[in-house]
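Single chain ahead, by itself, as C-alpha cells, in the form predicted on its own.
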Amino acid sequence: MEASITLKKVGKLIDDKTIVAGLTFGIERGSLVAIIGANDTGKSILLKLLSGFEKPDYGNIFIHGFDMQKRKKKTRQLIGFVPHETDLDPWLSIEQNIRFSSLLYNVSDNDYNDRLDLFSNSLNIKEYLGEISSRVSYGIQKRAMLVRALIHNPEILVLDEPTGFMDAPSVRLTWDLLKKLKGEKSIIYVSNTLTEVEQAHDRILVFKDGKIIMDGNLDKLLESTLDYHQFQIEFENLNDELYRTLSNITTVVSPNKIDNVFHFYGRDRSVFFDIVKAASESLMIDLSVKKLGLIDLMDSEFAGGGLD
C-alpha cells in the first residue's frame, strides 16, 4: 500500500540531547497508528516533526511523496494537527478560531459551512461555537481543535492525546468520528490511555529513547508474552518473610508487593500451586488471574525485551 508519511533517518536534538534518533519508517495511507511510550520521551516532538511544526536536524520526511522541507505549503495543506495543550486564541470565540484556520487554508465559504456543521454536530459542540474559547472547558476546546484540524479537509490527521481532558461521552463521540474517518484519512495519534490504544489501532509504535523499539498490532506486540499470566493474591498478612519466600519461587516472575497483595507474572497457571505450597500456613483472601495486555507490556521492566 502507498505510504502516507515516510521518514528517512530523521533526527532531532534539543540542547544537544537526542530526542529523535535517526528514525526510518513509513505509515500507510488510510491507517490508524498509535504511538505510545513513557512520558517525556519525545512523543510530542515526534508528532510535531510529522506535522511540520518542528524541523528535523537531519534526515527527510515525505508526505505523500513530497519532501516536507522543500514543499512546505503543499505538505502543510495535507495535514491537520491537534497538539496536546489547547492553542486556541483565548479571546476569540470557538467559531472564530475555526474560521481563522479556514482562511489560512483558503477554504471556500460553502465548504467551511458544510464542514463546520458536520463536525460540530458530530462532536456535539455546535451550541458552544459562539462562546469565547477561554470560557469553555478543556474538553470542549479539545473537540473544537479537532474540528479546526478537519476544516481544510486534510488527508492526514496528527493528534496528540485526542481525548485529553474529555469526559466519557465526549471520548465516545471523538472516537466515533475518528473511526469513520479512518481509511479516508491517515490518523497518527499519541495516547497515554492504553485501553484506548488497544481498542483503536491498526498499528502501534512503541517509542523509547528516540527510537521505535516495537512496531505492530497488539497481537504481534504481545507475541513474546503469550505464555504469561498476571497474578494478584491478597493475603491476610503478607509480611516481609513471606514475601521473600514467595519471590524466590523459580516459577514466579517479577514479583512486587502492595500492602498485603502479592503481584507477579507466571508462564502457567500452575504457578499458583507453587504459591499455595509455599504459603500453606498463611490465609489467602482473594486471587485474580488475567492474560497480559498493553499496560503490562509497557511496564518499564519489560518494555523492549518482553518478559524474558
The other form holds:
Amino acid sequence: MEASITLKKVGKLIDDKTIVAGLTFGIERGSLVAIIGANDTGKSILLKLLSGFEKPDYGNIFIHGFDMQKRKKKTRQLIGFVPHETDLDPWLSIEQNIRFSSLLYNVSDNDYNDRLDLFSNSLNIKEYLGEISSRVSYGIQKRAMLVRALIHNPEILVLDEPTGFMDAPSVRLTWDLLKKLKGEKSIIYVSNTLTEVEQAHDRILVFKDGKIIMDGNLDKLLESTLDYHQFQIEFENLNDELYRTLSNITTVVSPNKIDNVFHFYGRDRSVFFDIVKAASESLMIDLSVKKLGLIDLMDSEFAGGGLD
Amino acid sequence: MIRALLIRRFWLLGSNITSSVVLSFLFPMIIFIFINLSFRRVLVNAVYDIDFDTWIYPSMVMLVSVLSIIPSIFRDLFDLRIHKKVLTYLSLTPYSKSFLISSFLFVSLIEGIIMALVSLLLYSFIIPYPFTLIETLSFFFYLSIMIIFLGNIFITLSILSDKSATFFISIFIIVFFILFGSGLVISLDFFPLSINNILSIVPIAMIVSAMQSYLFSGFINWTITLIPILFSSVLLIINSILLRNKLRQ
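Alright, leaving the form predicted on its own aside, put up the form predicted together with the partner chain.
First the chain shown before, then all remaining chains and molecules of the complex.
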C-alpha cells in the first residue's frame, strides 16, 4: 500500500531532553492510526511534527512523498490538524472561524457551502454556527475545529484527542464521521480513551519515552499478553493474611487488592480453582474474568514489569 | 491570506460595532484636544513661521493612524499567541512566515489609512484643511511608510514579549518617543544640538522630517525617505525569523 506519511530517523529535543527519539515508520494512505501511551511520552509532540506545527531537530518527514521541510506549501495543503486545546478565535462566531479557514486555503464558495453543510450536519453543530465561539462549550468548539480542519478537504487528518471535552452523543457522531472518512483520508490521532482506540483503528502505535514500543492492530498487540486473563474476586473479608496466601499462589500474576476485591492476572481459567482451594474458608461474593484489553496492556505496572 | 485577514478584521469590527464606531470618532477628538489645544499654548512661536494648525495637522492625523494599529497587532500576535489561539493555526497554513507578517502589516496599513481618513474628515469640521491634493497624497505616502515601520516594531515587541506588562511598557516608551522625540509634535530644533543629532537619525524621526520637508517646503529628501523603507524591509525579515523561532517551526 502507498505511504501517506513516512518518517525517517525523526527526532525532537526540547531543552536538551529527547522527546522523540529517531523515529522511522510509515503510515499507509487511507488508514486510521491511533497513537497511545502514558502522559508526557511525546505523543502530542509527534502529532505536532506530523502536522508541521513544530519542526524536527533531525530526520525527515515525507507527506505523500514530499519532504515536509522543503515543500512546506505543498504538504501543508494536504494536512488538517486539530490540536488538543481549543484554538478558535474567541471573538468570532463558529461559522466565521470555519469560513476564515476556508479563505486561508482558497476554498471556493460552492465547496465551502457543501462541506460546511455536510460536516456541520454530521457533527450536529449547525445550530451553533452563529454563536460566538468562546460562548459555547469546549465539546462544541472541538467539533467545530474538526469541521474547520476538514473544510479544505485535506488528505491527511492529524487529531490530538479528537473527542476531547465531548459528551457521549458527540463522541459517537465524531467517530461515525471519522470512520466514514477513513479510506478516503489518512487519519492519525492521539487518544487516552483506550476503549475508543479499541473500537477505531487499523493500527495502534504504542509510544513510550519518545519511541514506538509496540506497533500493530489490537489482536497483534494483545498477542504479547500471552492469553492472560484478568480476574477480580470479591471476598466478604479480604484480610492481609488471605491476601498474602492468594498472592503466593504461583499461577497468580501481578496481584493487588482494593478493599475486599482481589485483582490478578492468570494465563488460564484453572487458576481460579487454585484460588478456590486456597480460600475455601472465605466467602466469595462476586467474580469476573475477562480477556485482556488495551487498558491492561497500557497499565504501567503490567506493561512495565511484564507478566513473565 | 490578505483577503482572509481583511474579512476577519471586518468581522471583528462588526462584532463590536458600537464601541468601534464610538472609539473611531472619540480617539481623533482626544488627540485634537490634547495635542492641538494644549500645545497651541505651549508652543507660542510656530516653528519655521509655519502656522501652528498647519504644523500640527498632519502630526495629529499620523498619531491617530499609527496608534490605532496597536490593538489589532497586540491581539493577533501577542494575546492570541500566548493563549495558543488562531496564530498557531495560521502558521500551519501554506504561507511563509514573511508573507504572514506582510499580510498583518497590510491589514494594519488599511486600518491605519481608514483611521487617517476618519480623522481628516473630523478635523475638517474644526480647522481649515491646509494642503493641496498632491500634498495630501504625499502625506499618505509618508503615513504608509510610518505605519509599515511602526507596525514592524509593534510586531517585534508582540513576538518577543511573553508578558503583557513587558509589551505595554515597551509600547508606552515608543508612544512617548513618537509624541516627544520624533519631531511630530515638538520640532527636534527645540532639543539641544547633541540630542537633536541623535534623535534625527532614528527612522521614525526621519519619516516625520521627510514628510514635513515636503509638506512645508516642497522639498523631497530621498535619503531620509528611503532609509526607513530599508529599515522596514530588514525588520520584516527579522520578524519572520523571530516568529518562526518563537513557534519552533
